[in-house]
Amino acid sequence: MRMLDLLLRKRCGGEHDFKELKFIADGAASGAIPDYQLSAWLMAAFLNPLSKKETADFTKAMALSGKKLDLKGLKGGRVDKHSTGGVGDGVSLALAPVAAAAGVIVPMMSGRGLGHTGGTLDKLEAVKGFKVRLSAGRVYKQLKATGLSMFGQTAELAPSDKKLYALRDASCTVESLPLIVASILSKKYAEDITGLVMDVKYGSGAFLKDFKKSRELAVALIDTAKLLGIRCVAVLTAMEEPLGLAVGNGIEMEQSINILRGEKGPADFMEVLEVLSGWMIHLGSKAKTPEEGMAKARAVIADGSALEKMRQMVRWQGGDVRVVDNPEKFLPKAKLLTDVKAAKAGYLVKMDARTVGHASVVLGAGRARAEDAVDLGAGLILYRKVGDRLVPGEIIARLYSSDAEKLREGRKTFESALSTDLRPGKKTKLIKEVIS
């Protein structure tokens, strides 16, 4: 098999059976076909689109170019959850924890933040000690013990992502669809889960601004999962504001705890954390249907097994343990805060989740290149949401940052993120659309 002839076959509009979009798989993973050459082959992949079962096979394809976790020895359904990324978006630090103490397995490999979004990776690891970087033997063995194991994504898993990636980035192919897609779930297959919960942002924080986009992407991902064996819902939700109260790595990790620990969470955060753990307790078939695994997610918060859950969790990753009884006292946060307050009386009609992102990441919260370092104690913390009404001097958040001058830079750059007016003006809706 040559890889001119397949780039030949895809530049004038064919289709690859599995075996060629194997051997491009391959390739990509150990070396074999160039850089120049798969380049070549993405922008043709961009021009002409892989159809629906070309997109399952090269997902199965590039999950294969590696290991493949093999958890079939588990009892239960195993379900994953993957955010295509937003601001405030640390739902999955509570949501693991729900469904496992709900009876669930949850293997849950996360990235790291890059740009306006955060990354799980990185809120986990604010708390001292807590290691990511599992092997597949001791991911096995921790969920067998405790249904519940989040980790990153090993050298192993999938690597052929890694470099696609990369060459997607560079040739001007990252808008592809199909591509889109199979890199998402190329990681998930190699989980060898059972069942996949999809939180598809839309608007200004979000990867995919318009909503239309958004929603061809879930019924995408939805289509390629199900092809590939994997049940799969999409919830699409709206991230023109942070969710919830917190930005930032430690902040974030302390807002979820809290939550676990019984105290009542922000509106928006509750209902996309419900949301998604009702269809996750569902797609693990510990529920007959979504609203019954609501009502066991608010269960086990409320007797408290999902906080141990938690617990569990830290424990076996290495982390302190003393974060889940006291995350005020045992999780980072920067020295140097700033409080931005009403200048005036009126409502606040506009905090742009995109600019408050960059805010982060200006007081050290995020990165703008990937082998940036991240302050885990810097974000901030708001007191003050869409639609709330102002008083003149009030507090709107509190920035946290470990530098005199980010801490300045970000203040200006999240002042610029706000819009008030004399009326409430229009909220929007936080989850428009639901698909199975």
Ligand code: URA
Second form
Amino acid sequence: MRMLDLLLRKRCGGEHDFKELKFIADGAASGAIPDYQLSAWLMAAFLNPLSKKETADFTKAMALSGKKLDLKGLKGGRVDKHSTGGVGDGVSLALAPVAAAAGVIVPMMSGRGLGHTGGTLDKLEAVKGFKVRLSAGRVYKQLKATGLSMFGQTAELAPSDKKLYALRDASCTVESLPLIVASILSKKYAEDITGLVMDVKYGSGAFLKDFKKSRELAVALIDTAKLLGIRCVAVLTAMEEPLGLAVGNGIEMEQSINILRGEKGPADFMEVLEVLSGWMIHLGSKAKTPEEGMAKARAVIADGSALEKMRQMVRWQGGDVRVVDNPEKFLPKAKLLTDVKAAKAGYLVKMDARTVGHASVVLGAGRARAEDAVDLGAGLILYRKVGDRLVPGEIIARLYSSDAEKLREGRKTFESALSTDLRPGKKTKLIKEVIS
Ligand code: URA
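Moving on from the form predicted on its own, kindly provide the form predicted together with this ligand as a structure.
After this comes the whole thing, all chains and molecules, with the earlier chain placed first.
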């Protein structure tokens, strides 16, 4: 097979079969196909989008470019969750233990924060000693013993995605829906899951801001997952303002552990947590309906079994288990802080999620570039959300950083995210649609 022939076919709008797509994915992973031909093919596939069958075949081919996990020896449904990313979206930290406590096997593969969005792996690493780089054998053993593991992508898992994503980034071809779908699902297919719950965000802080585009992505993800034999649901959630009250690694971990400890969580965060939990539990065949799944989710939080799952995971992955009983004491919090207060009476009508995400990066909680280090104790706690009444002098948010200059700059950025008015304004509906 010659890459030149495949390139010509795609350039002219022709279709590839699985063998050809496997040749491309393997060539990307091994380096056998040069970057200039891969980039040219990506542009051809951007202009002549992959068909549904090609997308499913390419997803499979990308997954098979590396080593696939084999979890078939585990009894029961194996369900993961993927979020397209947001600000304050630490839902996975509570969701994974909840679904596992309800009896679902949860291999949750997560990523790191980049740009304005946070990453689950960084949040988990706020727990001292917690390891996210696990071998396939270790993941299997932990899942067999506890039903839960949260880990990062290994070099063997869908290696073609790393190469192709970098080339898409450099060739203006990231926004192709079939290529996005293949990229996301190749990593999920390689995990050997039976079910997947997708949280597809839209709005200012989302990967795709436009609702219609996000919906198209959700539908394409579901279509492809079904062709691959994965039961899939997509929940379309607004990301106009940060989710919950915490933005930052240790800060978000603390919020999630406190919810598992039975504390009343922020209403928007709890709504997303319960809906996603309900679906994970349903797709994992531990509830007949998502509603029954939601009731089970509430029950495993109330009886402490979800917290116990979190404890087991922290112990298995080498973390300091004292965090589970005393998160405030054992999670990092940066030493310097500043309060942003309401200057005048009125209502908070906007807290732009993307700008708050950028503020958290400036404070040190996130990364502008993949190689940057993060300050696990930096971030912010919100005391007011969009729609809330403001009383002069009351705190809107408390910002944390380890560096005085970053704190000053982060504050400036955060303040630019806020708009106030004398009237409350209209609040966006949080969960706009569930597509299954
Ligand atoms: N997330 C991914 O993993 N891949 C994409 O292409 C876009 C978002």
